[in-house]
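Take a look at this single chain, the form predicted on its own, given in structure tokens.
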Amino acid sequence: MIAQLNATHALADRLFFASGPNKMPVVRIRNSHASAEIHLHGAHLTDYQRQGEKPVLWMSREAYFEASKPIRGGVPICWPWFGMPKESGERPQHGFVRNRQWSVERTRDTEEGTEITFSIGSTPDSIALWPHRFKLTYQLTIGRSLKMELSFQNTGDKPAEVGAALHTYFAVSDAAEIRVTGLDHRQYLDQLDGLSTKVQVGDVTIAEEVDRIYIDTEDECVIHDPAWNRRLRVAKEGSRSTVVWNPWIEKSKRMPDFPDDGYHGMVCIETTNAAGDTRLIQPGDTHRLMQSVTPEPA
């Protein structure tokens, strides 16, 4: 397999795939401007660092690499629905896709850098979970900025309701010392509070569990980390909901792929379709979630 995916997709000296963690086949890429690493499973983004720069994405080292567990940190694909199902049962939390193999449709260079673009379908098995036909394709650009499109096209004869999430896991140098901007005076649902609705006043800090869902906002949203010197610009299109995410010291001791002490060096912002940012996808038509980091000094 990684034989014949060289051969179709390699681009030399730039992008090449390879065996990763328990023999998963990935595709790592490196150019002028930074390098990354994605795995098929999920197609799930776990490295992106500009040359001679932090990485911009935290990743477990508890994380699983297995064909039947998502993958902890950088950037699961949340699909068709974002945090737990409304009919649970057989159905996972934040949908079926980030456990899935994806496919490599192209590869290629732009003027902004190296473009991936994978690819899943329906197949029986996602029908059982979900009642309609679709194809989803991702498509990454490692340049610069990380850019990332979600599109799903309705390939079904009836509509379908979609929530999404790229579930991004920013590295920080302390999560209590960084500030993020973008959301004030935004509403948000507090998931802590039985997703009582709140007002955002000034910045958003971390000094304890933070699980919000900010809605009605389109807004870009910016990560200030003054011990790197550093700011993220985590802009988006296709989204009215933005997900702020840490697990804080209680949470993080209770998830098997997450180290006790790892909040210390994440935040999640998220670029989503959720709570009442579904969308209802017509028979034929498309909807595309979009997301681009910038990083900057500060």
Second form
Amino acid sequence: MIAQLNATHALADRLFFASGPNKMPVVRIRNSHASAEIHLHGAHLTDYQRQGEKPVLWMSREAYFEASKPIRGGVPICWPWFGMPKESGERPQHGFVRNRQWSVERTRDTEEGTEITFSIGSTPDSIALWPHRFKLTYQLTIGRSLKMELSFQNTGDKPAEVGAALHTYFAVSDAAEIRVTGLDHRQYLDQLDGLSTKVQVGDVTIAEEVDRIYIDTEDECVIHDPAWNRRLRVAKEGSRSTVVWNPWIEKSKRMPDFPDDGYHGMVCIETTNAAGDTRLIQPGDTHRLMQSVTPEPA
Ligand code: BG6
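Alt. form predicted together with 6-O-phosphono-beta-D-glucopyranose, vs. the form predicted on its own above:
After this comes the whole thing, all chains and molecules, with the earlier chain placed first.
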């Protein structure tokens, strides 16, 4: 499989496929701007780092690399629902595409960097979980900025309601020392308080477990990390909701694939279609969810 992928899609010294943890296939990219690693399992980005700079993404050192489980850290793609589905049963939290192997559609060099496009479509197994036909493509551009574009095409014959998240785990010097701007005065649903509606006052800081869905948020968020002399600008399109999550002490201990002290080094700022921001997509129509991340000095 790796040889076949390289024969079809490798790009000289910039992009190649390899066997990753537990022999799961990964693609590694390195160009003059940045390097990256993506697992075909979940089309899951596990590393993005500009040349000579610190990693942008946090990865759990206790992550599972197994076909039936999501990878903890990086950017899981949550789709076609965010969180727990309305009817649970066999349906997993955050949808099923983070637990499936994706295909590689295309790789190419662009003016911005190296681009790779993954895809996944409906199968009898997916229709048993979610009764819609679909084609999902995910285009990543690895350059001075990291660009992600998730496109859902409704290939079925009835409208489909979708939720989604580009569930981005950002690496930070210390979660307790950062600030997130761009959410001041916005309302959020507090997932730790029965989804009650609250209002953000000032910058978001983290001194306890945080699990919030900010609503009516289309603007850029910025993670200010003075100890690392870094700002991460997170911009988006196709999303009017933003999730901020840090599990803090007790929840970190409850997650088997998350180090007990891992909460210090990460914060999730998620570009989502969550809560009232799910989208009803008509047959033949496409919905695009886009996120870009640009590091800059503080
Ligand atoms: C966040 C949710 O998006 O994802 C949290 O708001 C959840 O409630 C977290 O705990 C991690 O989810 P999972 O399924 O990857 O453990």
